[in-house]
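The chain that follows stands alone, in the form predicted alone, written as structure tokens.
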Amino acid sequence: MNVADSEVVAAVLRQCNYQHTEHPEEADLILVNTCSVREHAEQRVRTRLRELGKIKQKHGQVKLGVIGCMAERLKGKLLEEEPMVDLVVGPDAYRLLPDLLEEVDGGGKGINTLLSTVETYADIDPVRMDKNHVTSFISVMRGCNNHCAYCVVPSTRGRERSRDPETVIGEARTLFDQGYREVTLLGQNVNSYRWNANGEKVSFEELLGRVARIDPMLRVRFTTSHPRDLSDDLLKQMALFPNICRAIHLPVQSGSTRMLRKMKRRYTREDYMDRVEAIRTYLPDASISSDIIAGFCGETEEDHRQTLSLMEWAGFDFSFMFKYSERPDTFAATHYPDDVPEAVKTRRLNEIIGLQTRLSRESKEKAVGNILEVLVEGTSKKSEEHLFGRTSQNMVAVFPRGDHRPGDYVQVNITACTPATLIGHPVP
């Protein structure tokens, strides 16, 4: 999501004659796009700001700004704590960057962290900063209404609002015409996309189908799904289109219904299992990935065992796994003690990671011996003679280059694997 936002920011700045550079020491303006979901992410931002501050000291004309969720959460406090920062801009104020830069040029500080109920940046043509020119992101909605107990997103990104579907379809069609072969539709809770204006009502499943109809050669992905909103209708729609990728990211967070209630996730363990079974019914070849939190407030050993057992039952192909990190001003921070000892959190996380490593390896092993379609994204990091790409199930595959190039669809016979990567040879 931050990649998509950065591309919007680059488009806004291009209107006032800024050009993107990969080298901070060449820049007149450096913006750090931030996340506040975990404390570690904010600590990394502060470390990075101090590194960039050295560039600012050396080249006095450089302007340094913080944009995104951390800017929204801390607001003016960030200017006090990080005096080298000139700009603090929340995720709904990117259009105002030219005006804020003028304030900095006049000797002041630029700050705007007002949240909007309507801003979607639908009319802005993002500056694509991807390196492969094969895959790209399209933000279809912004904000979140769920208010999970541990999450800062509703306060840093505001309430849900959806883009006009015609702007989404137009952006996807333009990308395809430019040579892109995969788009990922983004939303904090993408399944809750709803457009209702001028007598037109469009659900997410309808939007997904309309994007898939642009061309059979355009792969379509989406993220992130909330289990409560992953409907049978959406799964049926996916089953109609081979170019809608067979990969669903479905965060569970915990396998314990007691923990899920404390987290305010609004589903039970059984509800989540029902959604996994629905995926297996309508999309038997789909991969399922997840998010898992270890050591949430009040988590017992039994709660932890239930998470491990759910992981085992679901057989997740991949997971993002984290220790619970208390975030200021969330429901959990104000209502629950962060009472699981750090050593216990670490041990539980390591057990989760160990299990997921095995599940990931088993998932890859099931692919060995099959011929899978791979969309080539680029050259392998380990060998110039090999390419890498992804299957519909979002598994990375590596194979000899031959005459293939990025953007090609290649039938690959999978002959071996690691826990993270499929290895194979193109089918003649």
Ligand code: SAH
Given for the second form:
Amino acid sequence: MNVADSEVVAAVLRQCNYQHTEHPEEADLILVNTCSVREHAEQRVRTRLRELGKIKQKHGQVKLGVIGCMAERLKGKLLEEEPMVDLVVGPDAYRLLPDLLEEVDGGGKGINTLLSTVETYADIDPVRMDKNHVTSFISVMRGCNNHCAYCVVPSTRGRERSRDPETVIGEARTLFDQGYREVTLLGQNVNSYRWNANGEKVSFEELLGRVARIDPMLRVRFTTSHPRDLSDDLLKQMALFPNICRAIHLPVQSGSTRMLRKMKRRYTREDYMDRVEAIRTYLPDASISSDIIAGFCGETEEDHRQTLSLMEWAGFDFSFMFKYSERPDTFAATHYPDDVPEAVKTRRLNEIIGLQTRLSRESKEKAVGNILEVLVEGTSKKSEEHLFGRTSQNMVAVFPRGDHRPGDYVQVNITACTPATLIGHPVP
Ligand code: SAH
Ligand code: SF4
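Structure of the form predicted together with this ligand, please, following the form predicted alone?
Every component of the complex follows; first up is the chain already shown.
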């Protein structure tokens, strides 16, 4: 999501004649786009700000700004705590960057952290920062109306709002015309996408279908799905379009109904299992990935075992796994003690990672012996002679280059795998 936001910010700045550079040393303005989801992410930003502060000391002219969730969460406090920062801009205030930069030019500090209920940056044509020109992200909604007890996102990103479908489709079409072959539609909870204006009602299923219809050669992905809102209708819609990728990111967070209730996730272990079964029914070849939190408030060994057993049952192809990190002012921080000792959180996380490593390997092993379509994204990191790309299931595959190039669809015979990568050769 932050990549998509950075691309919007680059577009706003282009209007006032800034150009994007990868090298902080040659920049007149350095913006750090930030995440507040876990404390660790914020600590990394602070370390980075200190490094960038040194560049600023050397090149006196450069302006340093913090944008995104950390700007929103800390507001003016960030200017006090990090004196080398000139600019603090929350996720709904990017259009005001030119004015705020003028304030900095005038010798002041620029700050705006007002959240909006309507801003979607729908009319802004993002400046693409991806390296491959094959895959790109499109933000279809902003904010979140859920209240997961551990989560800072609703307070840093504001209320949920959906973007005009015409602008989403227009952006996807432009990308396709420019040679891109895959778009990922982004939202904190894409299943609750709803457009309702001038008598037109568009659901997420409808939006997905419209983007998929742009061209069969355009792959469409989306993230994230909330288990409570993933409907059979969406799965049926996906099944109708071979170019909608067979990969669903469905974060479970915990396998224990007791924990899920405390987390305010609004589904039980059984509800989640029901959704996995629905995916298996409508999209038997889909991969399922998850987010998992270890050591949430009050989590017992039994709760933890239930997480492991659910992972095993679902056979997740991939997971993002985290230790619970208490975030200030969330429901959990103000209502529950963060009482699982650090060493226990670490041990449980390691058990979760250990199990996922096995499940990931098993999911790759199942692909061996099949011919899978791979969209080429670029040259393999390990060898110039090999290309890499992804299957519809979002698995990375590597194979000898031959005459292929990024953006090609290649039928690859998968002959081997590592825990993270499929290995094969193109079908002649
Ligand atoms: N909207 C998405 C993801 C939001 S943040 C969703 O609901 O799935 C991405 C992931 O970060 C979450 O799924 C969760 O697993 C993790 N996360 C969020 N807050 C956290 C916290 N306080 N501590 C640890 N992990 C957290
Ligand atoms: Fe956070 Fe829950 Fe919203 Fe995801 S759905 S962003 S975890 S509040």
